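Presented as structure tokens, the chain that follows is alone, the form predicted on its own.
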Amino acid sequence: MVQTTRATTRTELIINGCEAIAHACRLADIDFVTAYPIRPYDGVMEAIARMIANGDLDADYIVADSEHSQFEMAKHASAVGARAFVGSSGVGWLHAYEAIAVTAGLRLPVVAMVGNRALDDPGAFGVEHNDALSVRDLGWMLTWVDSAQEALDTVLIAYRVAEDHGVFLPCAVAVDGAFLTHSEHLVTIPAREQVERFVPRYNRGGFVLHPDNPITIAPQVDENWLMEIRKQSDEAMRRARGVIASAYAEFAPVFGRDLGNPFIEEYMTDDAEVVLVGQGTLSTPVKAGIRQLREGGQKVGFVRLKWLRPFPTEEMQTSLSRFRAVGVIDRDYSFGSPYSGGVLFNEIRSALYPTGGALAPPVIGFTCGLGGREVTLKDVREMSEILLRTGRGGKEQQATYWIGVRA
């Protein structure tokens, strides 16, 4: 279906999350992409390869000998001024970890997709978030999406934000394996003219690596300058919040679609007593479960976190402090962490701590849906019952629960 709007033409296609990411790369007119096959990311490299073969995209496409090599090549391409895209999944993401860490340290605005998948061993092709979460403290911006449309939109926003001269940080777009990478959605593909208005050409300015611009890349500074360089990355991540907000605000006038709050999505929260919080595609079963609970008179809502780095501390405090209890659903694990909770659970508890003593709602952690296991309506009911009991003054015996585990 082709629809015409003011001076632009957009197309609607039924495509999966991997194909949506590939269309975003085409529209952003990437210069360089690498490939090394690993499920469930490999659908992106296959789609981009078809686009190049069909003449729809002009980009250098290099098949690497490993995940480490492909991230190394993307890093160097970005340093010389090429708009670079790369991606992986699960243990492939970890195999590239050295290059991934260096990309952030060198302030290179590579955009990567993580097709979330359980880490080996034991392995599973289904979704867990620990692969992407491994970079949360390195200087990578990190965002989760819950639809193919949001995947396409967010890649465009990622380039817009990462390549901002006040940011120059890489960005990982996390896409839940199978549930989103390989499920099909109706997606609006914007016109190239719209994207060109929204995403300016990549320009490194005086930081481009070129024979005519002799600069040092990857210096060994030891104790003399390391803290100062780390502080510069900290300031860039702080500035990224404002750049993200500006990008979302400017998205609607260009594309004719309002993406809402840049950092969080609220669902049925206006009169909610308690809320569940999560990220990625678990939003679909949780929203369905909440609708059922509402039919029974139970006032449960849902808050979806869009960006984990930079973390939207103020937005989460404002939103979550309104409720009697908060339940955080982690599709990850953090063994040995405080209260044996997941990563997101501890991030949110930390964010709510300064809201003030008795005013801060109790936070319960739920580990659920690991390895691609479904988050079922029964699971949503069980978590909600625990929350409602807590919010109405009940005393929970534990701070965290594993949901859906067989006895």
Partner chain sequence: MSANSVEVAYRGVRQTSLAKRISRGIVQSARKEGKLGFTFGRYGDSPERVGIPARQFAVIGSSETELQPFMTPYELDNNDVTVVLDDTLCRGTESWAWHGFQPVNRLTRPGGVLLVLSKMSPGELLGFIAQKGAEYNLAVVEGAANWSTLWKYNDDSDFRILGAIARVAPHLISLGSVEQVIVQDWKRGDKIDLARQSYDQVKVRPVGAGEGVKQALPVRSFPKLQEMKEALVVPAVPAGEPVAGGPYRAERNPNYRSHSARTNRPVVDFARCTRCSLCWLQCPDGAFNITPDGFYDIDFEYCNGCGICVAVCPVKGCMTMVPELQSLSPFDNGESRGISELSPFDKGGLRGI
The other form holds:
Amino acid sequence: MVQTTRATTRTELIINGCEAIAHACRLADIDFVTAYPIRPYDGVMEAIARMIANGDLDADYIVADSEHSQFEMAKHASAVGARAFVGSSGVGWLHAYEAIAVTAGLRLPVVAMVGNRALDDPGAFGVEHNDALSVRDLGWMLTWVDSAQEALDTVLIAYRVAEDHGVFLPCAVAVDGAFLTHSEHLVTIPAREQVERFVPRYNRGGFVLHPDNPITIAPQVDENWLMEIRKQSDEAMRRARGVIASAYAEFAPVFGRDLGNPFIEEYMTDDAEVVLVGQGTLSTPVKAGIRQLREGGQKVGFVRLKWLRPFPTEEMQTSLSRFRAVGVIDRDYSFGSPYSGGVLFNEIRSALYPTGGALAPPVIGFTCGLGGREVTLKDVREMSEILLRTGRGGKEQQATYWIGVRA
Amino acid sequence: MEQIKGVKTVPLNEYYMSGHRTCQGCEPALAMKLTAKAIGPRSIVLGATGCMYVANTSYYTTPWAIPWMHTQLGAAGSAALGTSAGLKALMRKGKLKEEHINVVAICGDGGGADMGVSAISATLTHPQYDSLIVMYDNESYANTDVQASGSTPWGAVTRFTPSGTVHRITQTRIKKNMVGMLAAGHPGCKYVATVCPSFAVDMMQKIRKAIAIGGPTFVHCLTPCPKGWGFAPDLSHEMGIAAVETGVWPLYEIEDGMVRFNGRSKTIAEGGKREPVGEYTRRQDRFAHFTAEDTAYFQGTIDEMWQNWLVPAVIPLSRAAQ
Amino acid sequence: MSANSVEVAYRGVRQTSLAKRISRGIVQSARKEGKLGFTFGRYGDSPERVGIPARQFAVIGSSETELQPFMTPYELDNNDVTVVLDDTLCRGTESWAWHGFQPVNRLTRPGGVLLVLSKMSPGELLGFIAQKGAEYNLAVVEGAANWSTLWKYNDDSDFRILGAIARVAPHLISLGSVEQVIVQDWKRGDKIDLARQSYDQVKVRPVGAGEGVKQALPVRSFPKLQEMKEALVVPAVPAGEPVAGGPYRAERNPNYRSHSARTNRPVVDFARCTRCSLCWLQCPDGAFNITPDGFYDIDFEYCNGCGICVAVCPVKGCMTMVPELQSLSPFDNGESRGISELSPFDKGGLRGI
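Cool, the form predicted on its own is there; where's the form predicted in complex with the partner chain?
Full complex below, order starting with the chain above.
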């Protein structure tokens, strides 16, 4: 019998993003976890394994034979009412793609970590966001974090939102490879009793697979059924916006830390002429670069998107329509897309469309930092200068730029 | 659970009910019925994609009285393991009433012997999780209108292995020996068996043994398929008997490493008569293109299996001369 | 001008090749007259199951634009001709769940033709066919349902059906065109007489509105968005329970009944039955009920007529397969019956066997 530790006080540890998520899993008292190795996410599974071995967490831990099996197992454990955690990176995430798709269709509140990694070929360990972005249309909630602390906090929020009876959707927490997965930061670890207050026990209700609740789950359908089923998922995802918002609102009273706007973080935007927009850890060089630019009098701000699904359409419209130009930094690619831009670029352009005509700021796309390449202060300056020229009525040369390519 | 000794002690209750869109004479459907009878109501069934998913639950309806959940084609092993581990965690942590729930994953030969081998193999390496995987083997991807699988016998016509005017035989692969492979390769698995619904009592006995023995177990069920094999549906039962009597399908169980043959297969293993395989092949249109030489070749593979294998009909090895 | 269509009702797998050949033959014949056309199988029928009723359609028209409205429905209504390749389908068909038991002439247009391959006369067949709210014609080509497997096709009904269509629906295809297809495209000049004979011999009987068997039209009702459970959950079938003072009684899936797969039905002579239970045990469809006195009674809503029970019955003459339309109850709308009604021998034997 494994004894679980019930820490009653908050502590501070120096841990990496993977370990921060492992602590969130421990605090959320997950019941089931399954591991398969691939860089850079697998540190989370190593950390969870140690916690179980040391009696800090009581969960069944299965070493899987593949990512497909991993995600299938998590799905089935979730179906019988177990709180399940799973994760992967890069092509591993895509190896599980079938299971990932059905988890959303089944409306199972699995929480998964994506340790963002470039897709093969060629083999590369560095961060790119295309692995996680592959699930953006499936009914997975999808969020990017930019610190180890935020990784921990967001996993707690993810379980709370995913298991909400009005939602019942899986949630992927995307964590940039290397910069978060492999560097250690000071992280406040909440007390177990705080987490118990914030994340209620997973209750699958009438959908639980158990002999006392004889149901059939996921019978074959024909054309007479799927529209309604898809609409149910659509409505669940629409409801998730409100559930996320209330989770953030209730975070501060429980944990004593205010996480701010649930969906976006604004940095030096109050008087900004133009803003850069991005996700994940590129926030740190961008913030530093912006401070440098401001020393030279250039009024540039930054907006960090936290949740890509559900997409905060209104928040983004309200925020971005204030500026004279918007530059979207994509750590991903979408070859052949409109303007050959990245995924985020086209999502944001689309969100701004109804603000209409002259009021809508021009949106410039920057593909940057692929394959884990550093986003440097020089890159930030280059992007900002393009934006400022555009914002001041300069004729934009092109809608999208690749930044940092050896030309 | 009590052992089923004969037809008179077969439980009356059904848990896989009438009202499914399976073929006339569908032996996989009979395998579902017998499995459900044997495992009873305190069970969870996971069904991988295949005929027994699509035909049973089409469309948005179910014949199952016990909890049933779809799993992906290659995921029977993972479904069993994930379900079993989820239940175990919840019970250990006091979140769910402690009881033994039978976790049974069912897949076809396409899902099991091809795509799902890795996951099944993995599941059989976890002795602390109780589950049973039943692979119903109709020797093709019958649901998708009959294409060759790793479990299709040599020479059989399928949509992917037609008999043509230039190439009479395009199914040149040899049927995979799932049970032998799983038994030989998984010391943590206490029980594997072969069954056929034509031998219903034997099948139910083995299913009950498999769920009672503990740990992960595997049962391989030959299920004659009127659609894929090309015979009239009323011959389904007979076809299973012919498979056993010709020695094409040996009935045996391996319990804690001990091989035990059952019924007619026991007689055959002890040197009794095997019917010629022609009695089996000539009644199936998938073998209609067979020449006498083809039948003789097929017979040779069955003879080899019974006469030369290290463990006849189970382990396909023989000792080299020293 | 609008395109015309022909529906072919057949039994899954057993007559798939035949139905496809007929559908193609219609388009090929129309092509001889300069028309265009296409064929399709009803998508929901696939993957096909042995015996489960299925549909093919052939559409012909004089231009691409005429054909367009016919190209993406899953099934076509208002067919000029409905061809029925197994006369037991005249009872009606339940191909899928939730759609209910449907009259065979449901998709035949008013004034159209229901063309049945049968050894019975139109008048006899009308004893099984549901009423239709409009006049139409019932035509019979003499022949019996032929069964093939996926791997072996041995049938010549296609020649006879095409000849008959030329006769009953000359605005679709002419006999001359059919003959050209048989000789030029199919290289089966030896079969041309079959088409001619059926052209000459097809029996046609006008059917008045309301003539036929009273059969409740199926209620095709699907739950609305808010009525459907989320998370892809449907309730299980109740497990069944012991009948008061009797044995266990199975419940059955109410949303799909497999009876219309039946071409033959099993009948039991209970006087000979030893209650060995093998029929019950080996029935893949669980269609047997255990009676209070320990016999095994067939639920004909769920029996799909595979014949395994008869094959496994160890007592000579106890169980017999009987042609569905020649069994005691000519039109069986799915009600299960008690023993006395079930046993044909108690009522003076069977017709036709």
